[in-house]
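The chain below stands alone and is given as structure tokens, in the form predicted on its own.
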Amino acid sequence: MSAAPGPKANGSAYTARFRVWRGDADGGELRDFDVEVHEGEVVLDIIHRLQATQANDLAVRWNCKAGKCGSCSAEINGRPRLMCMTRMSVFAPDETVTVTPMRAFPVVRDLVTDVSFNYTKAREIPSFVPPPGLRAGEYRMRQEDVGRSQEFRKCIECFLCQNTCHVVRDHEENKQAFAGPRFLMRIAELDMHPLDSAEESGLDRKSAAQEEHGLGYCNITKCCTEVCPENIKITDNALIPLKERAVDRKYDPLVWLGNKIRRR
């Protein structure tokens, strides 16, 4: 088949070819579709047109359309992105443009999948831990202190910062023990608050995110933070920080003969 035609100068529409994977847990493959494409448009407009038009049974999640929701997560010409904020703009009249589901979770059917695992791993994340004595709206923060913990409250749990990491992607077995960077992220907004009294309660959240939460897997490659669609700096800000305050921890004789004597 020739190639689609492009846009006409006026900015009409054109014909793009989509490749789009149909299938559930058993099994599924890629099929072509032709598909209108109008000026300004985004993926999920050529997804929901298909939908409508051709492939009626077709599964895809979504629910804003604004990139706050984190719903329609997928995997386009085999990068993560969010189909809402991917205008087919960047892609060439000619190229054809694949949407799969994100590979590192289980295919519930065609573009939907069970993302269930990172509500699990959320449950294991204790929560803040108010200061004792304060009740709420007494707590009083500094501006700077505020703002090192605001960039990480930006994520719209779109997920796909735990299905780009090759830790779960790539390694089922890692599952169990790794959090992934969405809750070590978590972790270090936690550990960073000026007002949570988690250590003073018992808890030591860095001891937890290497031990517990597998902040070991991480090597830091940044691709979490590449995908991230509310570029949050992931690796840079959160990541690496809890990493060098868990070594500081567990290694650093200064802070281990303090520890000792505190018990004493």
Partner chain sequence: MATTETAGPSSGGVHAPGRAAIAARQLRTDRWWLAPAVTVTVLTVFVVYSTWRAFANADYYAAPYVSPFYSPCIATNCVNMKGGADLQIFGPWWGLSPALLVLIFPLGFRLTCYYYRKAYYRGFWAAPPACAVAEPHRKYTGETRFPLILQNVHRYFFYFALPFAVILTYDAALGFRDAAGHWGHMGLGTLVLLVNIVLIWVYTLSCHSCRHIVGGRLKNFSKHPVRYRMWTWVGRMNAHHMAFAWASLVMVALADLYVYLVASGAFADPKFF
The other form holds:
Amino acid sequence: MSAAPGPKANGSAYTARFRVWRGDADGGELRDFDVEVHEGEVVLDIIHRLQATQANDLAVRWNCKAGKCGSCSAEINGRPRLMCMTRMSVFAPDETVTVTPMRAFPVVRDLVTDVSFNYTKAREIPSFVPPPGLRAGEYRMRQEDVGRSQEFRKCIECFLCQNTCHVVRDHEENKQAFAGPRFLMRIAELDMHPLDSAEESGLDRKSAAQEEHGLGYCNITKCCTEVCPENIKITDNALIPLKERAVDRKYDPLVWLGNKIRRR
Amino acid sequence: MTQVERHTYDVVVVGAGGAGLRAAIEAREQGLRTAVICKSLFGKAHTVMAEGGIAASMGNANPRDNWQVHFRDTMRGGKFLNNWRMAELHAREAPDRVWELETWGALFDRTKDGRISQRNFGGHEYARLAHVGDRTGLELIRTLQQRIVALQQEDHERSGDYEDRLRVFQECTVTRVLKDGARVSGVFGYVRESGRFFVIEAPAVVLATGGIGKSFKVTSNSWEYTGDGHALALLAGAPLINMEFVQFHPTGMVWPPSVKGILVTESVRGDGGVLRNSDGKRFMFDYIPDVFKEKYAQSEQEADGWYADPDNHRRPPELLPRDEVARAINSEVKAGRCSPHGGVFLDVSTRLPAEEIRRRLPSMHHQFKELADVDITAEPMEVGPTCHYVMGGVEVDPDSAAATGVPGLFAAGEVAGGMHGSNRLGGNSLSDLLVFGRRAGLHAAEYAAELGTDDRPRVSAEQVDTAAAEVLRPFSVEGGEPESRTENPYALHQELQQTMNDLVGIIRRASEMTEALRRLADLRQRSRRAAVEGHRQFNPGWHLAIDLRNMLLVSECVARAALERTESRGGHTRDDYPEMDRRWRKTNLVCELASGDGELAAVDPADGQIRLTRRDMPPIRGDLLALFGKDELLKYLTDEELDT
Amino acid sequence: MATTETAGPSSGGVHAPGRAAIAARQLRTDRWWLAPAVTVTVLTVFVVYSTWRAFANADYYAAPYVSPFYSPCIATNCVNMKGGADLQIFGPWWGLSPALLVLIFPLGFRLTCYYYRKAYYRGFWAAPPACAVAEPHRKYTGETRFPLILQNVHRYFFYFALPFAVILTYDAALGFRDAAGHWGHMGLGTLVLLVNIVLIWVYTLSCHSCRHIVGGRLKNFSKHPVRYRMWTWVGRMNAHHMAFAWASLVMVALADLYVYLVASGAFADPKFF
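May I ask for the structure of the form predicted in complex with its partner chain now, the form predicted on its own having been displayed?
Zooming out: every chain and molecule, the one shown earlier first.
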């Protein structure tokens, strides 16, 4: 038994040129590494090999390595992706593979970023309001009624959509006002939940999405959908329907008039 | 005294998976100030990897299901080594725990009449697993996470501070449970991001750290699974039981090499998938053990009829408990009837329409497509056993989840032992997390609430200094003579994984395990010279060097207990003792720290750090025994046990 | 966008303090600029062409075919369309091209369409030009303020688009008459108008607002099985909204071009029967 690092060569192996960002909040640089690549490997394998052989203290956040936890988000050749789901076979052997941390969030060290923005936003979204009068075990919902929200609950919170959305990526100052695709989708999820009773309790999620969580900042350019590793149709199925629901509330003259009259 | 960040809480939960979050919710709902410590980010815990479902006898799919049937299945799956009281509580309370999730916003797949849909799984007599496609663990973790956020929002409403009564410490690792005399006084740990130390003073600590899979090479577990809670308990003086029982999930991916071990959910088989060898034969029919002969189909025709009409057909043998299927696959591979990459074929493509596969098994479809270039709707998967779960863990009181002998220490989930006996049924893990997570949180809160302010245990400065020195050690190791050169923690870890995989793996022999113990002793010595470069900020090499202590401790427990148990049962298979032995049925093997005082260095290297003792289990309550037929009990219990 | 000022590389965005200090504003190695470039080119060509044709006020009717730009034709200066949609609502005082009276509706429908918005925000405004490619603006308020907040009126344009689609369907049906008004004719022009109206219908019905109105706004589908069905259908079409948007845009221009060529005598409509 040997302690040779890495899996045994299975088929062809080659040496790839990696360019990895190393540094922290005070600065850093892209550094070049030549590293072995074996058949069937993903970018995260290569980062791990760098860790084990050339850069013991290379910081990288990861967890399940199966695309289920959403920890290893980074930017590979400028595109926001999960490192564990990016196969090396998509690159030509002579291509330089550049790996940087996500660029919309403050960097902690190397490939690790401070994603607390997302946890702050998560707290600002009002939670599920259980229907009064229904006890646990009495919930009845049809599959067709839960399907929409279930799609959004596939979200693994990798925050790639939050990272790629130009509203905050390119405009730090918008972070205050804008919840980001992941959390606007959370509002849509709750608003489409067949038993959510926010409305009965006086909370209008549709208007709140626009007035408090920055739905209007979204200009539906669909980058969130493009980078979603779970293939959730964030824009088409969550954000646009949410915009339409806000229109129901705020720009539909009949609804507006009705509300005015009812309030009197 | 060492510079540390200090906090004071009533209850500290170490671990933020299903059990940890459920415990934290309960403690906070009891009105106590609660802290949760996650090793990774909030919501990323290993629970998200659970795919199939949550076992709970709600009876939505088959009204004949009830807690007694679930209890029976659990005991059978664990080959009667389960702590019967835990199995009983688990079966009784699981439905309430699942329904409760719905009131927090969970959206399970539905039956036609709008109830929670339930699916078939290995070892469960009826379709019993509440599920969401094949991402049930994610739903569970997200629901609990969102429940915590909801509680924080309540606190914010009340006091203006989200973290007033419930705070999540993200990316922190606990390295020691601190004690004041016999009692728990808090925890010591470090923040991964900054490397800074922290101490949380708290009279009650709930361990919910999950498993030990990262000690094995081929595993479905993530890096977090380094046996931290097992080691913390040992070091705090609490015993572990059943450590010889490690579950190898029968179906992990085998190719490509970089994903070897990643889980392929049992739902593939529950929904109709079959196992074939390289001859195309459905080999599981050859591997039905005697104890299960009456329950499983003998022909393909009978097995296939079961999916549509379970009342008049027996179950297909692909749905035997996991230990049986894993052993069968292992035997086929050893006999040379294996797939090109050393596994067997798991085929669902010829069993269900493509559309149906994509609907029922979306993440499996995605996983194989993305990682292996295999379209599971058109071709079979290649699978083989992978280290998945440890049945052993902290010995706890079944009702309160309190660890033996250490007041204030509680354990729930995979880190606790006893519930699953020698083998866990699929789906029983998620329900275990919820049932015992809640109980641990509840009793930890009660314990903490009963203490008066003057009565609270105190953290000693000396213990903090010792803990800090232990953690900092890898930075000060210096290479000198050739026999004391520094060691690379990554290399040590790889050697450990290889050792456990090869010598204490799915099939075990006395000679190999003796060799494993020798190697572990050697690794233990070398690990004291594990050195790291760089500084304390997010330094993975350092983190691994610290985790090695835990992996070496639990690996020794596994190897010692496995060597001692001279029979084959559930997740423990001995080549040299291939039969199940009724005399072993009521015996737990108990691991304790040999030094007894939490000190590791002083122990003689040859002796190891673990002391192993045998302990008899309490006899099963009569009304629960009566749920089984006498013939069946005869296979498990000794004659004198049956007479009394 | 509306309130943005163009600026060079700044200290904001990906260069904001605290973020990883990477000099390049973006590191993409693929041809990310291709999609916005194509968008800009095609849309520009279309705008130039349609502006010319809208103002031309000529060669828009070649019996039995009418250009989709000029239908319905609602001024007295329209040519006689022999039973077509020339409604003469506006009196002789209207001296400009009658197309200008109606084009605002299909134009508005497309301008506020969720897909076109994406296309031109990316292509013309570069907000953003492509994913993870830094945009050149110092400030961004999206659709929160005037005028872009008006994008929210999309659904009203959708309502207007429906009668237009009906009228163009009628036009296409009239294509089965010959130049003298007798039924039983089909030429290449008939086919062109048919394809055009089919694409207009799928584009219109696959609209996000339509999807919302037919069922998307419901909380419980199970209580409205018919609307759920419709929502499912529209949803299926909606997945291809982008393809329909481009296809119908190109086709409507081609249909007009065809009528123009026939009306101006540059080309004789081949007759099938």
